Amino acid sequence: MEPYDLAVVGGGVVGCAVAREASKYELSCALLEAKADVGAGTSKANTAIWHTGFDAKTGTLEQRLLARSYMLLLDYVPDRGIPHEKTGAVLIAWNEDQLASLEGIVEKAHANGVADVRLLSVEEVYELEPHVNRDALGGVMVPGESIICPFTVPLSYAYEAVMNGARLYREFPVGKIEEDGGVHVLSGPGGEVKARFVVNAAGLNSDVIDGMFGFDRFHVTPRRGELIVFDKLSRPLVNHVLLPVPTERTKGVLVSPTVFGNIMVGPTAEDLEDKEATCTSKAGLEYLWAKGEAIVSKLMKEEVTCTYAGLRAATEFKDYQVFSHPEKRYLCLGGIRSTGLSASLGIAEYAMELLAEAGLSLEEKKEFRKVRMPYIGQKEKRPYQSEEKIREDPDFGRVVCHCERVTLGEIRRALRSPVPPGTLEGLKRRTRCMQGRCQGFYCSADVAHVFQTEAQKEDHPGEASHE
C-alpha cells in the first residue's frame, strides 16, 4: 500500500475535525482510532457546552482558537443539523469574594472579543432564573454560550472526512512509530499504517504518542468529571447554563439544560492516574449533590435519569500543547482539556496551516461533500412526529425506544451511515436509544436484535442524509 500523505492519530472531536479539514484537499488521509468508534473517549462524556471563550486566559492559543472556532461553528452547526440551543449563560456569585471578581470576569471577556458579556444585579439574576436559591449576590450574563449535542459534532466531522476520501481505522491503538525512508510507520495490534506526515490528536494519550517521537515536554493527568443527569420533567427549573465563578484549576460545577431536554449537574475535577477510570464514585456524586442543593435546591427533589463520568486531558500547563516539527513531519495537538468541542474547527484550521508550513502540499478539491446529520435533539421535530417521514418510510413511525421516541427507521439509518456504529454504545450516540428514563431496560433486547440483523446484511455505505 502506498503511504498516506497524512495520518491523524485519535478519533475524538479534534482528530475527526482535522481529518475532515484534510479531506478538503487532494491528499490521502488515514484517521486512526484506538476504540471501536469515533468520539468514544473524552468527546462522549463532556458537559456539552458550546463555549464562547469569554473566560479563557487572554492571549493564549486556547483563547485564540476558541474565538476563531466559535465563528466557524456559527455556520457549521445549523448547516449540518447539529442539535443546539442558544440558551446563554448566567454566572452567579454566591459570596462577597466572588461578587468582587465579577468586574474582572467581564473585563476579561471583553478583552477576549466577547463584547456582549455584562454584569447582572441580583434582581436581574432572579428575573432570568427564578428557581435558583435566594442567597445569590449578583451575576454576569454571557448571551453567546450555548448547549450542543456532544455526540453529533465528532460524528459529523467523521462522516464528512470519510465521504470525502479519508480512511478510518477503528480499534487501531498505535503502539509504536518508526521511520523508514522518510515515511512514518505506525503499528499496533491492528496492523501497520504508513504516512509521510503525522498529527497527534490522541487526547489522553497525546503525551504517549509525543514520546514516540522522542519528546518529554508535557504529561497528561486524567481529570475525572462526574455528572448527574435529571429527568426531563425538571427542565422548566433552569433557563440558562448556570455557571460558577471559575478557579485557577477548574471552571467548577455548573447546572445546565441539555439538548435532549434534561438538566445536568457537574462536573467534578479529580486528578487520577488511570486513563480508563470512567466510573462514578460515591464521594464525587455526594459532592455534586451538595453543589446542586446550594444552587437550585428544587432540582434535587427531581428524579435522576443517570450518572456518568468522563476524563479530560489535563496537563501541567494552562494552555494547549501544540508543537510543529517540520523536520520530523510531525504535529502535536496535546493538552486540549475541556474545550476541544468548542475549539475543534479552529484547531483543525490551524493544524492545516502548520502542516502547509511544514511542507504538506494542499491543493483544494473542486468538490466537497457535506452531510446533513439526523436530528436527535428535543427542540425540533423528530421522525416519529413527521407524517412526511413516515409516508416515505413507515419504519420512522415504528418506535423501538419509547423513552426517547427512537424509531426503527432512525436505527437502520444509523447502521447504514458513512461511519456505522460498531457497538450498541455507538448506536446510542447516533440515535439516543437506551439513553432515557429506563436506560435501556425495556428496549435493549429489541435494539440489539435490530443491530444484529442489520449487521448480517450487506453493507450500505453512505446512506445517511447528505448532499
Given for the second form:
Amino acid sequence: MEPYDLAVVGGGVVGCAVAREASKYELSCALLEAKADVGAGTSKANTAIWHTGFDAKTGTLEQRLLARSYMLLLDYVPDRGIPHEKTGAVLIAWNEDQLASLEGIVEKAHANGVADVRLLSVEEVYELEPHVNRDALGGVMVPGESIICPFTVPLSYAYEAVMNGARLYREFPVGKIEEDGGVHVLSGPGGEVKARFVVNAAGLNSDVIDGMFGFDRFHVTPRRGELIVFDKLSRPLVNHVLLPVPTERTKGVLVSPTVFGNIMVGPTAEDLEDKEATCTSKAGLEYLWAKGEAIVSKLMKEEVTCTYAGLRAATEFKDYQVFSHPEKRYLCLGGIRSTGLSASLGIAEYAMELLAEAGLSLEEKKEFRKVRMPYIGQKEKRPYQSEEKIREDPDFGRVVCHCERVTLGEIRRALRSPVPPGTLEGLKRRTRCMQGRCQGFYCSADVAHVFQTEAQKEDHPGEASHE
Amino acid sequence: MNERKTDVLVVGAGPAGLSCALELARAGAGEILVLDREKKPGGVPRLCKHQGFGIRDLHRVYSGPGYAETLLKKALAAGVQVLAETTVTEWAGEKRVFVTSPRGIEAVSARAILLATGCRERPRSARLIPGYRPQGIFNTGSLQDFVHGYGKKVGTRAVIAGAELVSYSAIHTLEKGGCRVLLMATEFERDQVYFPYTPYKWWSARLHLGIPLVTNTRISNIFGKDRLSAVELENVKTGETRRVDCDTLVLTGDWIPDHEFSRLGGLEIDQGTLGPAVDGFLRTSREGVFAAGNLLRGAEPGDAAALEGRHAASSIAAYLEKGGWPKERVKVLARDPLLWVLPNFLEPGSHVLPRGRFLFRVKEFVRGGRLSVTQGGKALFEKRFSFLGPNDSRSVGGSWARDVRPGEAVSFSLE
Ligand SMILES: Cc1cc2nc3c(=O)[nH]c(=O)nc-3n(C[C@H](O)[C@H](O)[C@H](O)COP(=O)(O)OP(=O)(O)OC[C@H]3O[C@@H](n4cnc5c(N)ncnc54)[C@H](O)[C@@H]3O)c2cc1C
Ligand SMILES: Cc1cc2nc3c(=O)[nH]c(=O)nc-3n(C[C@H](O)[C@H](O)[C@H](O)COP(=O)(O)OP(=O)(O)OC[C@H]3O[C@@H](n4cnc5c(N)ncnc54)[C@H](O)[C@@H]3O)c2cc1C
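Now show the form predicted together with its partner chain, given that the preceding structure was the form predicted alone.
Whole complex next, starting from this chain.
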C-alpha cells in the first residue's frame, strides 16, 4: 500500500482538528486513534469553556494560539451548528487578596488582546448573578468567555476530515514507529500504517510517542480534574461562567452552565501517575461540594446528574510542547494541557504551517465538504420540538431518552454519521442519550436495544450528516 | 399545530393516572385523555413480572403486567382515551401543554390536569459514589427493563445496594437475568422490610437463596474501566473498607419523584417529599392542576398509587362541577426525624384526605416514640408507636384535621 503523506497519531480534539485541516489539501492523511472512537480521551472530559485566553501567560505559544483559535471558532462554531452559548464569564473575588489582584487580571487580559475585559463592582456582580453567595467583594467581566459542546467539536472535525478523504483508523494504538527509507512505519495491535510525515497529537501519551522519535524532553503527568454536574432544573441559578481568581497552578474551581442546560462545578487539580485514572474520588467530590457550597450554596440543594473526571496532559513546562523536526518529518503537539478544546483550530492551522515549512507540499483542494452537526444543546430547537422534522420522519417524534428528549430519529442519524459510534459511549456523545438526570433508569435498555438492532442494519454511512 | 381540547388531561398512564381516568370516566366527567411517553401505557408495573399488585384497589392479586393491562382495559372500556409514545414536554398556558409524538407536535388544553408522572431511583452519580464509570451498574428500574423487557442477561455476580422491598425484588430479576447475588448491603443497621412483608424477604434472601445482608455498609468506590470488576464496601460506623469482586451492581431505592414537569410549571415543591406540594384533595399550588401517585413522594405499592388516583378523581370531578381553588392553606411541616408528611397543605376546616389518612416516613429507626401534631401551641393529635423504620411509609387517621385553623403551620413531630 502507498504510504500516506501524513499520519496523525491521536484522535482527540487536537488530532481531529489537524486531520481536518490537512484534508483541505491534496494529500493523503490517516488519523490513528487507540480507542474505539474519536474524542474519547481527555477531549470528552473537560469543563467545556470556550476560552478567550484572557488569563493566559502573555507571549506564550498557548496564548497566541488561543487568541487565533478564538477568532477561527467564531466563524466555525455557528456555521457547523455546534452547540454553544455566549454567556460571558464573571470572575469573582471572595477575599481582600483576591480583590487586590483584579486589576492585574484586567491588565493582563488587555495585554493579551482581550480588550473588553473590565472590572465589576460588587453591586454589578450581584446584578449579573443574583444567586451567588452574599460575600463577594468584586469581580471582573470577561464578555468573550463562552460555553461550547465538548463532544460535538472533535466530532465535527473528524466528520469533515473523513468526508474530505482522511482515513480514520480506530482501535489503532501506535506501539512502535520505525523509519524505513523515508517513510515512517507506525504499527501496533491494530496493524501497520506507513506515512511520510507524522504528527504527534497523542495527548497523555504525547511524551511516549515523542520518545519513539528518540526524544526525552518532556514528561506528561496526568493532572486529574473532577467535576460534578447538576440537574438542568438548576440552570436558572447561574447566568455566566463563574470563575475564581486563578492561581499559578490552576484556573481553579469554577461554576458554569453547560450547553446542555446543566450547571457544573469543577475541576479539581491533582497530579497522578496512572494515565488511565479517570475515576472520581471521595476527596475530590467532597472538595468540590465544599467549593460549590462557598460559591452558590443554593445549587447544592439540587440533584446531581453526573460526576466525572478528566486528565490534563500536564508537563514540567507551562507552555504547549510543540516541536517541528523537518529532518525527521515529525511534528510534536504535546502537553496541550488545559485549553486544547479552545485552541484546537489555532493549533491545527499552526501545525499545517510547520508541516509546510518541513517540506509537506500543500495544494488546496478545489472543494471542501462542510458538515452541519446535529444540534444537541439546550438553547436552540431540537428535533422533538420541530413539526417539520417529525413530519419528515416520525421517528423524530419518538422520544427514547426522556430526560434529554433524544428521539429515535436522532439515534438513527448518529448511527449513519460519517464516523458512526463504535460503542454506546460514542452514541451518548453524539446524541446525549442516557446523559440526563436518570442516567439510564428509563431508557438504557431501550437505547441498548436500538443500538444493537440499528447498528446491524448498516445503512449508508455518511448519508445523514448533512441536515 | 394541532390543537386538542379535553375535559381532563392525565399525564402518565401508570396505576395512578389510569385509576383516576377510569374513575372520572365512570362518573361521566366528560372527555378524559391520558398521555404516556413510553411505547406502552401501564407505568412501572408493566416491567414488574412478579405477583403482588392490585390487592387494595382491585381486591385480587395480579402480576405487574397483568395489573397494568387490567387497569388499561378497564379505562379503555369506560371510554378513556389513552395515547402512548406521547411526551408532555412543556407548559403552554394555564391549563395547556405541548406534547410530542410521532404524529407531530400538538397543544392540549384541558379544564383540569392530573400529573401522575411517577418516580425513579437515584442513579450512582446522585448518590455521589466515586470511582470509575464502567458498564454493569443498574437501578432496579433499568434492570427490570433489560431482563423482563428485552430478555437480556446482565452479568454473573451482583451486589445489591439497599435492603428495602424493591431491593428484594431485584434478587428475582437478577436470577432471571442469569446473575448470582453475592450480597446485599444497606447503610442501616438492619433491612427495611417490615410486617406484613417479612415473609417475602425471608423467602427472597435467606431461605430461598442464602444471600447475606451486610449492614451499616455503603458502596464507597467502583472499579473497572470498561466492565465493572469490583466495588468497595465501607462500614459507615468504623470506616473499614473491603473490596468485593463483582460484575454487576444494582442500586435500589433512594427514590425521587419525577417532578420535572411539575417544577417547569412553577408548582410549589415540598422540601420533604420533593414532589409537588398538595392538599388533602391532591390539589397543587396551581389552579386546576392535581397530582397523584409516586410523583407525590417516591415509591409506594402500586395499589396505593391507584387509590390516590381515585381520590384525585373525586376532587377533579368536584372541581369540574363547582370550580374554585383554596385561597388559604395551612402548611404541614415534618420535623426531624420525620422525613416527610403527606399531604403537604390543609384547607382549614376540611378533613378530606387521600385514603382518609396522613402518610409519613422517618429518616432513621425510632423505637418507642410519640407522634404529635400541633398547630401554634395547640395539640391536635397524638399517637404512640413502638417501632418506626426508614424506607417505609406509615399512616395515621386524620379526622382531627377538621380542627385546623387558618394561619400557622401544622407541625408533625416525634418524641
Ligand atoms: C478537567 C479538565 C478541564 C478542562 N477544561 C477545558 C476547557 O474548559 N476549555 C478548553 O479549551 N480545554 C479544557 N481542557 C483541556 C482540553 O480538554 C485538552 O487540552 C484537550 O482535550 C486535549 O486534546 P488532545 O487531542 O491533545 O488530547 P486527547 O483528547 O487526550 O486526545 C489524545 C488521543 O490520543 C490517543 N492516543 C494516545 N496514545 C495513542 C497511541 N499510542 N496511538 C494512537 N492513539 C493514541 C488517545 O486515545 C486520545 O484519544 C480541560 C481538561 C481537563 C482535564
Ligand atoms: C422494581 C419495582 C418493583 C415493584 N413491586 C411492586 C409490587 O410488588 N407491588 C406493588 O403494589 N407495587 C410495586 N411497585 C410499585 C409500583 O410499580 C408503583 O407504585 C406504581 O407503578 C406507581 O404508579 P404511578 O402511576 O404513580 O407511577 P408510574 O407507574 O411510574 O407511572 C408514571 C407514568 O408516567 C409517565 N410519564 C412520566 N412523565 C411523563 C411525561 N412528561 N409525559 C408523558 N408521560 C409521562 C411514565 O412513562 C410512566 O408510565 C414496584 C416498583 C418497582 C420499581
